[in-house]
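The form predicted alone is given below as one chain in structure tokens.
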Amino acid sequence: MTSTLITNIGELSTMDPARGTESVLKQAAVVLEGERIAWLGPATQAPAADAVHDAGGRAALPGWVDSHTHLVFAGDRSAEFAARLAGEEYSAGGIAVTTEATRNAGDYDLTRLLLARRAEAAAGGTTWVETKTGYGLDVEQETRSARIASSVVDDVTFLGAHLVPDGMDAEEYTDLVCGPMLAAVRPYVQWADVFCERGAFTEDQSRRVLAACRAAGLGLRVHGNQLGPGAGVRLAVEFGAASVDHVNYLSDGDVQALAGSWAGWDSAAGSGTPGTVATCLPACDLSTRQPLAPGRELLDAGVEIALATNCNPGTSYTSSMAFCVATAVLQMELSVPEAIRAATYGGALALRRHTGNDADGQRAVGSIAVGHRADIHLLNAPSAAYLAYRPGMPLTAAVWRAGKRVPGTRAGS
């Protein structure tokens, strides 16, 4: 098995809670062996390897874990974006425009578009990606989206409950989502989601979707509290969902409910029973001109948070996790380490991919430790602080995903 030594790392942010205050190493090195991390520590003590890459004093961190995207789509909604910036209010109805374009695209085109978006994200340091269905909205098209997604990304989420299609009764469509559609997509997906929001699905309809998907053995996620106060957070906690995403409008009770879900979790050690992650989507908030999710308040309350791009054609057409990290630091009052943790380890928590090592074979992502998956993001900067210090700049120098260099990135000078 081929091994690679990445040495002369000026600053290595492991995001490994087991290391405590020693989670950032100076003058470090990492050895990748196959898909796993085989060793990390001081560069002066690094073992020999088959290949060596000199990081040149650059900073390194885990690959980004983007736990919320909508990448299976065709079409363009730039006109809607421009209209929104000119003053039109965002509503969920624009999803129907993408649904029509996606239905009209062939399998080859949808796959090609998805592969291109996945490659774009990887070139920016994203090494693990979740994506959702939700632009098909009938049994055949949702199944097609799930099948295509399962061949390209790492985690697939069933989001048949994205919007009620034009001309359909909401109750009848909910029955379809909970029955034939769920059965058809089940072989291709690990998760289920519901858009519990005005203009989308009511609390009762959302509850039915979550109950049916849980009974089918899927992990649960919720789109909640994006456009105003609502039941999304409460439902997510009630059903033990792994995450509730958007979380722009939270009451004190919502925050307390989320915090309570983490009562069995030791954040410092990264052990125990994880609760419901609050996933913040700052690129979407800026695009829709919603208030930024209260990441600082959630962290202070003891809630684990994630940052994700929500890459989609209507409200957040970016796969740049670095942009989300910079926004979280500059506008959401997170520190640089907190934002990086939310975009790596937090995303892994939201997907329940935060554990796993040599012993069990399910390799953890979102952190750098022996036995975890070899996902490394090398920055063209001496410190991770540059992600916010030089916002918008192309700071990715090289990326290794599952131990393999991502094409188009380079190591060293």
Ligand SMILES: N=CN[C@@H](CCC(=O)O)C(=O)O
Second form
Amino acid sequence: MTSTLITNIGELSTMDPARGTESVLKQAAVVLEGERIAWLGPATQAPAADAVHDAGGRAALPGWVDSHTHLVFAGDRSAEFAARLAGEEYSAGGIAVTTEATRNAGDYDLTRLLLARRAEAAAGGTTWVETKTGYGLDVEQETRSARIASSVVDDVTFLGAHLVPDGMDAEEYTDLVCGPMLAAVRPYVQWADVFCERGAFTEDQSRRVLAACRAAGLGLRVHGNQLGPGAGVRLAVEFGAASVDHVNYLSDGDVQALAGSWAGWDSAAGSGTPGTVATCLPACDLSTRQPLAPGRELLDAGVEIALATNCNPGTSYTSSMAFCVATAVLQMELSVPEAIRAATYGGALALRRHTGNDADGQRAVGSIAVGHRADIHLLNAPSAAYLAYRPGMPLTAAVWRAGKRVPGTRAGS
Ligand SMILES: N=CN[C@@H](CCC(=O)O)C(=O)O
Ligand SMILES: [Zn+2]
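Now that we've seen the form predicted alone, could you pull up the form predicted in complex with this ligand?
Below, the chain from earlier opens the complete complex, with every other chain and molecule after it.
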């Protein structure tokens, strides 16, 4: 098995909770062996390896874990965006426009578009991606989206409950989602989601979707409290969902419910029983002119948060995790380490990919430790603070995903 030594790393942010305050190493090195991290520590003590990359004093961190995207789509919604800039409000109805374009795209084109988006994200340092169905909205099209997604991304979420398609009764459609559609997509997906919001699915319909998907053995996630106060967060906690995403309009009770879900978790050690991650989507909040999710308040209440792009053509057409991190630092009052943690380890927690070592069935992503997956993001900067200090700049110098260099990124030296 080939090994690679990345040495002369000026600052290594491991995001490994087991290291506590020692989680940032100076003058460090990492050894990748096959798909795993085999060693990390002071550069002066690094073992020999088959290949050596001199990081030239640059900063390194885990690859981004983007735990919320909608990348399987065709078509364009820039006119809707322009209308929003002119004062129109975002509404769930725009999903129908993308659904029509997606239905009309052939498998080849849809796959090509997805691959291009996946490559774009990887070039910016994203090494693990979740994506959702939800622009098919009938059995055949949702299954096709799930199948195509499963051949490209790391985690696939069934979001048949994204919008009630034109001409269908909401209750009838909910039955379809919970029955034949769920059965058809099941082989391709790990997760299920529901858009619990005005204009999409009611609390009662959302509850039915979550119950059916849980019974089918899927992990749960919820789009909740995006456009106004609602039942999404409450339902997510009640169903033990791994994450509730958007979380823009939270009551005190919502924050308390989320915090309560983490009662059995030791955040400093990263051990115990995880609760419902609150996934903040700052790029979406800016694009839709919604208030930014209260990430600071959630962290202070003891809630684990994630940052994700929500890349989709309607509300957030970016796959830049670096942009989300910069926004979280500059506008959501997170520190740089908090924002990086939310975009790496937090995303992994939201997908329950935060643990796993040589002995387990899965390798942890989102943190750098021996036995974890070798996902490394080398920055063209001496410290991770540059992500916020130089927002919008192309700071990715090189990316290794499962131990392999991502094409198009070059190792700094
Ligand atoms: N809110 C629901 N779904 C997407 C938007 C989908 C669309 O408008 O096309 C979101 O997460 O923002
Ligand atoms: Zn979404």
